[in-house]
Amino acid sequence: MTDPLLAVEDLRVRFRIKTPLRALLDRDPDPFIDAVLNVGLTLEKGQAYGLVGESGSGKTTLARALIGLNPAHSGSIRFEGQELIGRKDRQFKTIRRNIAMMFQDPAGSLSPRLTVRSLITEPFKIHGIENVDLKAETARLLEMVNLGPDIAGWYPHQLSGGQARRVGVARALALNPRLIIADEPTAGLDVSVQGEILNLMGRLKRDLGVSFLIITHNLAVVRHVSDRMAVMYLGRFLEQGPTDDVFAHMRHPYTHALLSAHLNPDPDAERVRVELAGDVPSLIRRPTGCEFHTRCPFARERCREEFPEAAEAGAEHTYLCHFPLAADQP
């Protein structure tokens, strides 16, 4: 049996609030604060994992986490069957030939100096790649994002929406990575250039065997391209699964709400809309019990008491609630 892609189990990664001086100062002795807690996912090669969540719920620490730019805690990251954690920064180079990036300001990440040439093909200079034809390789990249050979000469400010966030997945396959991290893939674009982007990444996954991890609020990209999906609530999995499965049956009021706040496309349709109330409550004064009581709307005495063990809905579908929605909830 083969290694997973990416496997990750029980993570935990904390920041310190305060300096060491000041927690002696008022006798804390625990300065830190868990922005991803017991978080743990499968991606397998060629498939695609969506993480949905509020801003600050901790998709973002998360995918930092997974390529060193955010020290774990504890736990384990394995990409390819090796442990990442605990890796010195100059031993993560090779792996980050492997793992790329897809920034959610496609136009903003690119260097207005740099001709559309010179950003897709930096990644070969960066990792000290030589005797590599650029010319040709910015053919070949273009080509896999449908755009013509022609715009390789353009700066950033001559792009499109759509066009800029082409280039940034052209750059992020220059080295053939295994797995591409899209943050916010389609944010900021129109409902059909979106649609264009969603359906390159289902063809690049489908084509190339490449897998995605896809940071987003926007559930229809969920949904178009992610075969499992995790939701995120104050650095924990509240529900995950079979994205199929969680959008069929889902279980948690989170989930529900994040789901229900977008238009259904069958008017005919009845939906029941779950409404959070309040704010996502500061990760230096994390609820009792289960975290998410203060804006469920099913909260009861027990929610605030006792912190909900892990519950299976269906194959590898799980979620955290002491009193889950019914299995057919529209």
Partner chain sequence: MSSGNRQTGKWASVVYSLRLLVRDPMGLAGLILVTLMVGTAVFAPYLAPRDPFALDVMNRLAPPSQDHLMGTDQMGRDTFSRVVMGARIALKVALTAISLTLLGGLVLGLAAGYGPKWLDNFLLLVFDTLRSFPTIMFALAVVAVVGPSLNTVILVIVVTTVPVYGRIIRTQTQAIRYNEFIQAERAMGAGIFRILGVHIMPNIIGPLLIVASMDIPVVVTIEAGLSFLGLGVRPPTPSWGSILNDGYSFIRNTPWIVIAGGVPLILTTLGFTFLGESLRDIFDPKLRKDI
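Pass me the form predicted together with its partner chain as well; I've looked at the form predicted on its own already.
Shown below: the chain alone.
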């Protein structure tokens, strides 16, 4: 069997929250928080993986760790068989050529003093690729994302949100990466533009065999484009599996809560709403037992004390819950 494009195992990303001196004074033996914990995922070529979760659940941290913008503490990230953990910033350069990232803020991720042409051709300059006609490349990439050629002379502040997002996509595509990490690719766009972006991503996946890791809190996006998905909470995957299977047979109450919070355009549709009380707990003081028990409507005594083992619910579909929802529930 060949290596998957991306294989992550037991990944842990920690951040220091106190200076060493402060920690010593407070007698705090562990002045860190785990922003990503025990995460494992496999992504095959030409597939899309969806990451969902509330703000602060560690989705973006996980993505940034994959390309070395946040240092991973332990675990393993293998991209095309190469181990990425333990590399220095410089050793990520070739990796960053093959994994492109689209950031959350479409206009904010474009260097404000550069024209669209310079922005799109930036990857060529960074990686010292000189035997290309930059003008032709600009035209090719702009066409790929359905933007007119005269936009090449514009500056980021002159672009609309949708245009800026597409420039971001064009830039990500410049060096034919094998994986694109898309952080909230539809945030801040109106529905029609969202649709265009998603269709564009679907086309790239199909035609060019590009893989996607999509980070979003919009379940419709995940359902629309991703083959596999994971639900993140406090840095862990609470439930993961093939998208269709997770949607059809969700086992974790949190997945259900996320889905039921999502509006359904059909007013007659029957809905079982699961409402969550309270806020996401602090990473500094993780809850005991099942970390979701503070907000879970079905929590029982056992949940407060015992951390749930990963359980299987079909092919490659796993979840962390003592009292999963019945398999045939919505």
